[in-house]
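What follows is a single chain, given as C-alpha cells, in the form predicted alone.
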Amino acid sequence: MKPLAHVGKALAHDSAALHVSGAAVYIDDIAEIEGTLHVAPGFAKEGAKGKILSINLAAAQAAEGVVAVLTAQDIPGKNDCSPVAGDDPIFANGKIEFHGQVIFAVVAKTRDAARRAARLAVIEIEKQKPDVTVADALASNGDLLPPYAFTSKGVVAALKNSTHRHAGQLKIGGQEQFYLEGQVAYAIPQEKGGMFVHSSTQHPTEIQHCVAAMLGIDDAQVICQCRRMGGAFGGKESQAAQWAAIAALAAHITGHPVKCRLDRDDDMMLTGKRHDFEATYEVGLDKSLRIAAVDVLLAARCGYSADLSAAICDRTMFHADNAYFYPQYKIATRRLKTNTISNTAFRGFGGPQGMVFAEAMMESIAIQHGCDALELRKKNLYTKQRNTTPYGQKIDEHLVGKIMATLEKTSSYQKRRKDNAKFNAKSSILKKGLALTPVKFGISFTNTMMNQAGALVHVYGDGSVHLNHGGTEMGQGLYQKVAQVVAEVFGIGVDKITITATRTDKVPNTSPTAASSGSDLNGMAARNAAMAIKARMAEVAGRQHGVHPSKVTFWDGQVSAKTKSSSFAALATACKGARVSLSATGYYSTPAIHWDRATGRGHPFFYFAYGASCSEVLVDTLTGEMKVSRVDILHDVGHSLNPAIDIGQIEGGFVQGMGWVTTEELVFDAEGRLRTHAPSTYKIPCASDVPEDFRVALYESKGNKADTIYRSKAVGEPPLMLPISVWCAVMNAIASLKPGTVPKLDAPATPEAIMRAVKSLGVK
C-alpha cells in the first residue's frame, strides 16, 4: 500500500500568499455595482430596557444622501433573526431591551452619510432598571430558559460521608470574538424577487433562511455564497444574520445592491460575546484526596433573548468534569436574562467555562491540602475502571494520562516546580507559578441532527477538479485540507483542485462551520463525492486496459494498470468521450452518536480530543502585572491532515483562550453601556504577550480510534482551552505568598484581580 501523498502533508494555506499580499478579496473588497447603496443600523442612545414612546426619523430622512429610512412596518415577512427560539426582532417594536438595539436602519449613498443620518434620529424611551450582571438577575430570578442539571442519585450522601469537603466560587468572566473582519454582507436583488447575499457567515444556510423568512418568500429563491471571512471565531455563526437581513432588506425595497459593514464600536456594542458565568460549588474528597462528589452552579448571563444559550450551557455541563472522573455529581446551570446582547457562540461553546471551573477546582483543593496541583490531578483522571461521564458517555480512550506524564518530562516540570520553589522564598515580591493541565474536549455538536455535510465535485475533461462543500474558511485552513483529502482520492496534485466559495446554491441544507468538527464532516463528504466519480473512471480504465476496476491505481498524476498507465486529465478526457458523469454530491453523516437531553444520558460525542499544557508565570505582587515566561504544549490530533496547520491553530488557540484568562475584561456600567467597546479599552493579547518561550508539538498518535477522515482529530476549539494552564500558575503564584490559603481569584486574572487576589490573603 501507497504511502499518502497529500494528506498529512504540511503545505501552506489555500490563500496564504493572497493574505500576505494584500490580495485576498474579502466581502468589502469586492467591486461595488454601480448603484450600490450602504445602509447602517440606527438605535437609541439612552436605555437598556423600556417601552418605546416615540420615533422621529424626519432629520435621518432629510439628511444629504439618505434614500430611505428602514423599521419593523417594512419588513414583509417575519421580523425575527433568531437561530431557534424565535425571540430576536431585526428591528426592535414597541420596546428595547439592551443599550444599542437596532430600532431602524438608513439607507444612503455613502456608508458615511447613512451612519451620520442615523445619528439624528430622536427616539424616547420610557427607561426601567435594567439588569446587567448574573447578580442582577439572580436576584430577579431572571431566568430565561429553564434551569437544567446532570444529577447523580447519590450526589447528598457521598458529600456527607466524605473525608474532606471544600467550598468554592469563582467568576469567569466573557470574551470579545473580536475578529479583524467585521460583521459585513452585501446584498444583491435577483429577478422574480429573489436575492444573493454575500456574508461574512459560519453559516451561510442559516442567511438563506432567515432572509426569506424576512422577506416572505421561498428559500430556493435566496443565495448566499461565503468564500472567506477574516475570523469569526463562533460570532458569525448565528449573529450574522441580523446584517444580512437589514442588507437584503434595503435592497429589496430600494432595487439597489446593499452593503451592510458595522463599524468596530458598533460591533462590539451590537454582537453577542462568550458568556460569562458564576460559578459555585461544593466538593467532597476521600482521605487519598480522590474526588467523591462535586455539587456546583453555573450561573450564565445569557443577555436578552435565548439566541444559542440552550446548547452553550449544555456543552458548559458536558465539560465541567474536565478530564476527571467524578463518582457523584450535581451539575446544575441557570440559564439568566439580562438586558444586555445576547451572548452567543464562541471557540469552545461554553466548554472552556465548565473547564476553567473544575481546574480552578483542583488548583484550589492542592493548595488547601498543600499538595503537587499535578499529582491530584493525575490521581482524579478518568480510568478504565473509572470511565462513565456524568451524561452517561464511557470514555474508551485514556490518552490524557499518557499526554500529560509525557509533558511532564518533556517541561521538566518537576525540576522547574522546585526551582520556582527556592525562587520563592527569596524573593518577596516578585512570586513564580507553575502548572501544567489537561484538555478532554468532546467533539460534535451536541444537537445530533447538525452532524451532517455535503460536497459537491466536478473533474472536467482536462483533468481539473472543481471543489465545493458546505463548510466555511475563516483563517483555520479548512479549505486547504479538504483540497488535500481531495488530490489524495484522485492521486493528483493540490494544484489541481480549484477551491470555490460555499454557495447555497451549490450545497444545501448545511450545518454552520462550528464545534470543531468542519474538517471531519466536510472532508468526509468531499472524499465520498470523490470516491463515486473516481469509481467511474476506474471502470473506464478498465476496459482500457482489461483488467479489473480494483486493480487501477490513481498516483502521481497517473491512472495505471498492470503495465499501462495513462495521465489522469487523458482518463478524464477518455470519460467525457464515453459519455461517463464526472460529477457527484457526497454526503455524510456522523455515526454512532446519541442524546436525549430529558434523561441527560446519551453518547453525544463521536469522540474527544486531548493535550496539555504547562505554564509558567511571573507575578509583581505590588502591581498585579504577570508576564507568561514559558509554555509547553503537547496536543493530540489523531493522523494531522495538515501539521502545519495544525500548529498554526494551537498557537492561536492557546494565545487567544490566554487573553480569556488574564487580560480580555467585558465591562457594563449599571445601565447596561458596554464600556470595553473598542480596542483602547478592551485588551486582546498582542505580539509582546505571546511567550518567548513557546513550545508545542504534536502527540505521536496512532491514530484516531473513532473513524474519522483519515483518522485525524478535529483542532480548531480544543487548544483555546490549554491557556486555563496559565490562570492556574497565576493562583499557584499568588497562593506561594501564604500557603494553605486560597486566593479569591476571579478569571480573567488581570492586574486588578491578581491584586484583589494577594489583598484577599490579608499579608502585608
Second form
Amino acid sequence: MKPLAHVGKALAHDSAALHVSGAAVYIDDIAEIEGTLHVAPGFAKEGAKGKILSINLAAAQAAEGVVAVLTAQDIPGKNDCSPVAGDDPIFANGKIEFHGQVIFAVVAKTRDAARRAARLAVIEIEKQKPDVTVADALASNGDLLPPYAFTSKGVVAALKNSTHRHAGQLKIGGQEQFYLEGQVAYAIPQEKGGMFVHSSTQHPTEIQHCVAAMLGIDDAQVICQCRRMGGAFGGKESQAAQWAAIAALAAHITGHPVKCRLDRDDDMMLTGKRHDFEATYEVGLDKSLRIAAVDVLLAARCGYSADLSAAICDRTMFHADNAYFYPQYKIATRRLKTNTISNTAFRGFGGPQGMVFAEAMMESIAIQHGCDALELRKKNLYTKQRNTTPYGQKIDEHLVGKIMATLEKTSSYQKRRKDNAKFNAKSSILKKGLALTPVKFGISFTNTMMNQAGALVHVYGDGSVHLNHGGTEMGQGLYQKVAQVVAEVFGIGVDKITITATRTDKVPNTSPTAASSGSDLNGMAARNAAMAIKARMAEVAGRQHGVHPSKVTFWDGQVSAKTKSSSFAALATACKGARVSLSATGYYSTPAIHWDRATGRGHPFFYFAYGASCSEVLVDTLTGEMKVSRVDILHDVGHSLNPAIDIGQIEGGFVQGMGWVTTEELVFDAEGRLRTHAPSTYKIPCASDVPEDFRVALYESKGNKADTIYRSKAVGEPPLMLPISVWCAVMNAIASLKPGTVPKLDAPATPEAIMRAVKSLGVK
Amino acid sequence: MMALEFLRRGKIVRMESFAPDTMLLDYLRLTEKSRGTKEGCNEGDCGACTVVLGEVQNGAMNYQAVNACILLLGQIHGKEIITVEDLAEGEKLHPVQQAMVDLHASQCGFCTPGFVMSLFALGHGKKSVTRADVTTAIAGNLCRCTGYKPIIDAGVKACQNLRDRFAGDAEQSIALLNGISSETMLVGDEQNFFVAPSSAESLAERAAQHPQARVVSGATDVGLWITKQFKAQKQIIFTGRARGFAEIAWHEAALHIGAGATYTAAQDGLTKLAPDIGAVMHRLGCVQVRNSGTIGGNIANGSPIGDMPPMLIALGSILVLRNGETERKMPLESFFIDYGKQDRKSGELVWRIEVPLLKQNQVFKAYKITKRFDQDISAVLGAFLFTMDKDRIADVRIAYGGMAATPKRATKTETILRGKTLQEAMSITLNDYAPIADMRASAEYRREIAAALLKKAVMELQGAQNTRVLA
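Okay, that one was the form predicted alone. Can I see the form predicted in complex with its partner chain too?
To see the whole picture, the full complex is given below, headed by that same chain.
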C-alpha cells in the first residue's frame, strides 16, 4: 500500500496564521452592515423561583438609544430554544425557575445602550425558596427525569457474599465551559421574511430550526452559518440557540440586522455548565481484591429543565465502570431538578463524572487495604474473558492494560512511589502523591440517530477544491483534518483546498459537532463526496488514455494512467469540457451500533478510545495548597490524522480536566445565585499550573480495529479524563498522613477541600 | 494642552474630544475598527484584550503589556499603542507569531492575539528569557484550548534575543513621542473632563479643586466600575503623567514609594526590602495588571482583600496624604476605618507610603492563599513582622487581609506573642477575627488557614524546611 501523503502529517491549524495576526474573523469581528442594532437580555435582579408578579419596562424603553423592548408576547412562533424537551422558553413567561432566567431583551443602537437599559427594568417575583443543591433536590424528591439504572440480577447477593466491603461518598463539582469567545449571534433579515444568522454554535441545524420555529417560518427560510468559534467545549451545543433566537426576533421586529453578544458575567450566569453529582456507593471485593459487585447511585443536578440531561446522565452510567469489569452491578442515576441554570454538554458529556467515581472508588479501596492503587487497577481491568460492560457491549480491543504497563515503566512509577514514601516520612508539612489512572471512553452518540454526517465538495475547472461539511470548527482542528482527508483522496496539496464556513444551506440536517465525532463522521462524509468526484474524473482520464478507470492514480497533483499523466487541474478542465459533474455531496452513517434503552442492552459505541496518565502532586497539609509537579501521558489515537492537532487535544484536554478536579469551583448561594460568574472568581488553570515536566506521547497504534476514517480514533473528549490521576494523587498524598484511613476528599480538590480531607483524618 | 495625543502605526493621533470614560478596547474595536484585539471578560482577568503600550524611558522605548478592556483611552496619552495587527510585515509573520504557528500554539485562536502581545512585550523587555519568565509574562492570559504548553514553548523560543522591525523604528518613535508636550493634558469642559496633570503638585491642586472628580491611576479597579457596574465617570483626574508622583527612593530608615508607582515599578525595591513581599507581588494580579495598577491605588480604594495593605501594615508603614499643599501622616492601619470607609478627606490624595527597612533582628513573612496561584484574589493573606531576641519574640506585628471588613492587625495575638519563645508560640491560637464566607472560602476555612499561616511562620523561624509548595 502506498504511504499516505497528507493524512498523518502534523500540519498547522488551518487558521493558525490568521489567529496569530488577529486576522481570523469571529462573529463580533464581522464588519457590521449599516443600521445594525444590538440586543441585550434582561432578567430579574432578585429571585430564582416564582411567579412573575409584574414587569415594568418603561425606564428601559425610555432610555437613550433604545429602539425596542421585547418579551414573550412579541414572539410570533414558538417560545422555545430547548434541544429536546420543549421546556426552555426564550423569554420566561409567567414564572421564573432560576436566577437570571431571561424575561425580556432590549434592542438599542449600541451594545452599551442595550446593556445599560436592560438594567433599568423593574421586575417583581413572588419569591419561593429555591432548590439549589443536589441535597435540596433529593429532599424535595425533585426528579426532573425518571431515574434509570443498569442492574444485574445477582448484585445484592454478590455484595453480601463478598470478602471485603467498602462504602463511600463523593461530591463531584460542575464546571463552566469558559470558552474565550462568549455567546454571540448576528441576525440579518432576508427577503420574504427569511433570516440569515451568524451563530457561534456547534449545531447550526438546531439554530436554523429554533429560529424558524420561533418566527413561525419554514426551516428552508433560515440559514445559519458558523465559520469558527472561539472555543465551545459543549457549551455551544444547545446553549447558543437562545441568543440566536433573540437576535433573530429583534431583527424580525425592527427590520434591521441585530447582534447579540453576551457580556462574560451574563454568559456565565445564563448558560448551562457541566452537571455536578453526588455519588454514593458500596463495593464488594473477593479476597484477592477483585471487584465482585458495585452498587452506586449517581445523583445529578440537572438544573431547571431537561436540556441534554437524559443523554448526559446515560453517558455517566456508560462510564461508571471506566476500564474495570464489574461482575455484578447496580449503576443507578437520579436526574434532579434544581432552580439553577439548566446544566448541559461539556467535553465528556457526563462520562467524566462516572469515571471520577470509579477512580475515587479504586483509590479508596487501595488506601483502605494498604495496597498499591495501580496493582488494584490492573487487577480489575477488562480482559478477554471478563469483557462484558454493564450495558451488554463486549470489549474487543484490550489496549488499556498495555498502555498502563508502558506508562508504568516510562514514568518510573514504582521508583517514584518509593521515593515519595521516603520524602513523606521526613517532610511534616509537604506531602507528595502519585497516581496512574486509565481512560476508556466510548465513541458514538448514544442516540444512534445522531451518528450521521454530510459533506459538499466542488472541484472547479482550474483544479481548485471547495470543501464544506456539517462539522463546525471550534479550535479542535476539524477543518484541517477533513481537508487532509480530501487532499489524500485527490492526491493534491491541502493548499489547493479552500475550507469554507459551515452553513445549513450547503449541508442540511446535520448533527452537532460533539461527542468527539467530528472527524469520524465528517471525515468519512467528505471522503465519500471526494471519492464520488474522483471516480468521475478517473473515468474521463481513463477514456483519454485508454485504460480502465481503476488504473488511474491521483498523486502529488498529477493524474496518471500507464505512462501518461496530466495535472489534476488539467483533468478538471477536461472534465468540465466533457460535461462531467465536478460537484458531489457525501454522506456517512456509523455502522454496527445499536442501543435499546428499555432493556439497557446494546452496542452503543462503535469503538473505545484509550489512554492513561501518571500524575505527581505536592500538597501542603497545613494550608491545602497543591501543585502538580509532573505528568506523563500515553494516549491512543489510532492512526492519527494529524499528530500535532491530536497532541494539542490531549494536552489541552488534560489541563481543562485538571481545572475541573482542582481549582474550578462553582459557588451558588442559598438564594440560587451563582457567585462565581467571572474569571475573577472562577479559576480555570493558567500557564503556571501546567507542570514544567509534562510528557505526552501517542500510543504506537496498529490502527483502530473499527473501520474509521484512515483507522484514526476520536480525540476530542477522551483526554479530559486523564487528569483524574491528579485528583487521585492528591488522595494518595493526603492518605500518607494516616495510612489505612480514606480521606474525605471532594472534587474539585481546592485548597479548602484538601484541608477538609486532611481534617477528616483526625490527625494533628 | 487640549488634546489627547498618542502614537499609532507611525503617526501621532490627536483627539480633541472623547467621553472621559471611554475604554481603550472600545476605542480600538468600535472607533478604529481594529478587531484583532478581543474582548474575553471585560474585567482584566483573561488577557484576550492585551495590547502593548510603548513609552520613552531613559531615551529608549520601553514596552509594557496592558489589558485594553479596563484601561481608559485617556491613559495612553503620550504613549505608543501597538496591537496584534501591527506585528507582521506584510506576509511575513513576527518571530513571536511564527513560533506560535510552528509550535501549534493556537487552537480556537480567540485568546491568541493577547498571548502574542504579552510575549512581544516580554521579548522586548528581556534579552534572554527562561520558562519561568514566560509563565510570568502570560499569567494574565487565559487559554482554554491548548493547555499552554505550546504557548510556553513558543515564548521561550521566540523571545530569546528577539529581533524585529520595532528596534529599527525606535528612533522615529522616540522622536514622535518626545514631540508630544509633557504639559498637563485636559480634554473636555467643566462637566465632563479627562485631565492628566503634568506634575505631582498640579495633580494635588486639581484634586483639591475638584474633590468630586474621580482620581484614577491604573484603572484596574475603576475600569470595572465602568464596564460592569455602568457607573459613568464624567470627571477624571489621571495621575499617570504627574512627574514626581511615582518616585521610589531609598532613605536611611525607609523606602519611600510615591502613590503613583505601579506594582511593576515598586516590585524590585520591595523585593529587596523583604523577599516575601516580592513573592506575593509576583502573584498579585498579573503582568498586565501590575503594569497599570499602583501601590497608592491599592491603598486608596480601601479593599479588604487588597494584597499590599496587610503586608505594608505588618511592616509598620506610614501613609502620607496630601490635600492641596498640606501633608498629613498616619500609620497605614489607621487609614482603614471600616468597609468602604477610609480616613481620606475630600480633595485629599494618597501621596506616598514610607516602608521602614528591616532591622538586623527582624524577619518578615507573608503568605497568600488562593484557589489558583497566579492572578487570583486572596482568600486570606497573612503578613508577619517578627523582631527576635534570640529565640524569643521581642515584638511582632501581624496583619491579615480577607479576615475582616478592612485589612486588619491581629493586636490580641500580637500581645500574647510578645515575649514568648518560638516553642511557646507554636501553641498560641489566633483569636482576632470573625471572617465571613464568600465564593473564595468559608468562614471556617479562613479562620483555620489564618491560624495555620501563623503556625507556618513560626515553624519557618524555627528553621523548618520544605514548608512551601511554591519553593
